[in-house]
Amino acid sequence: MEKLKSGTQKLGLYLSPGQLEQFHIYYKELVDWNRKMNLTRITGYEEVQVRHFLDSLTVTLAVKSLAEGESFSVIDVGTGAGLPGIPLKILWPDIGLVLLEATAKKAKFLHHLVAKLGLGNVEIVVGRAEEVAHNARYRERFDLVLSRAVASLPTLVELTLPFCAIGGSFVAQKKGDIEQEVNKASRAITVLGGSLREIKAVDLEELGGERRLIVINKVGPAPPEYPRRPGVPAKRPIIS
């Protein structure tokens, strides 16, 4: 784990062995499980260091503000093959996590790796985030809402912000050019509760190309009707 391990230092973050043992095993139940079903075209050992484990550490240069030990709440949206939610956990033991996966398949291996790395106070959702949402024992719930790779952001900005706490915040993580992606977006984060708090840019050579940190903070409820039925938020969502 040499790669995550310099990675991480330049984040400012400090992986004990132990935490590096966990991602040693993360990585060999990730390539198992892929055998038999898809979680990732990611495979080589380097690659997923940095493409997935470091890659997903990076949403702490969004979230300083809670403290590392400090107990708080996150919902990783969408979260396929535990990505960003588990490293996350690994980082930060103490936080309460649920992942969310519409998939039963890709649920039975978050199953399996969080008990295989021995994580505490993680829950897994099987359901699609337009329902879940609207299930009063998680709308509104969490201090970080995350999600990667999942979908465009005005149609993400319905999916997640109904999750996040008053106070809170959600931390969508992009590459490429995303000026207009955010400009297209900003009518649903003012409909869905939010404030456009910043676009962090993540510099780190490992990575390469433009990644980006969109960080939302929530200012205010999000409507009771949203988000709206499952598909919706994808063909027809807020825009600007």
Second form
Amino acid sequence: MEKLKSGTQKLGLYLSPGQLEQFHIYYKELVDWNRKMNLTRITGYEEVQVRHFLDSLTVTLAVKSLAEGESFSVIDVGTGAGLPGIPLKILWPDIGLVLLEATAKKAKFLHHLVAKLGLGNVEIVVGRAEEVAHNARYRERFDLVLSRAVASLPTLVELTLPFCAIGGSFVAQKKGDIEQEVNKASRAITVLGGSLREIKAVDLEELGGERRLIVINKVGPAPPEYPRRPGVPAKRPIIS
Ligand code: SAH
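Okay, that's the form predicted on its own, but what's the structure of the form predicted in complex with S-adenosyl-L-homocysteine (SAH)?
Zooming out: every chain and molecule, the one shown earlier first.
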């Protein structure tokens, strides 16, 4: 896990030998299960360390202050093989983590992985964000909402901001020229009770120079009619 170790140091993070061992186990399980099901196209040892694990940990650049001291609650919407949620949980063992994934098969991998890694306080929910976000147990309950590679921003904020507690934030990981995507999403952000806080560039040579974190604060409630029925946020996004 040398690539991960050096990369995280550049992010100002420290991983103990035990944490590096957890990432190593994660790698082995991911590649092993990937033979039976489609979890990832990235399978090389160094590639996974950088493009999955390190990339997931870049969200700390947007939430560092939140992490110091007390525990907080995180939901990863459309987590797939556990990204970015599981790397963050390995880094910060005290967070409460919900992994939300629509595909039951992937959830089976997640259960296996969480047990293998010995992680506590992780809940795996199988379902669609459009439905789960209307469940009072999850609605407006999280200090931090994460989502990587799930949808374009206007759709994504409808799927994620309803989970976010007022005063909490949503961090989207995006690539390339995202100004246009952010502009397109400005109406959806407002409608869903959000406010754009910042677009942060991730300067890590390992990842190339084009990564961005879009940080949205939840400043008011999401109207109860959102998110709309499954598929509608993608089919008819709220566009400015
Ligand atoms: N976040 C992971 C996976 C990205 S692929 C990563 O970065 O590697 C997108 C994942 O989101 C898929 O596993 C898909 O099943 C899930 N997904 C897509 N739409 C969803 C929805 N509306 N609710 C819950 N999960 C969803």
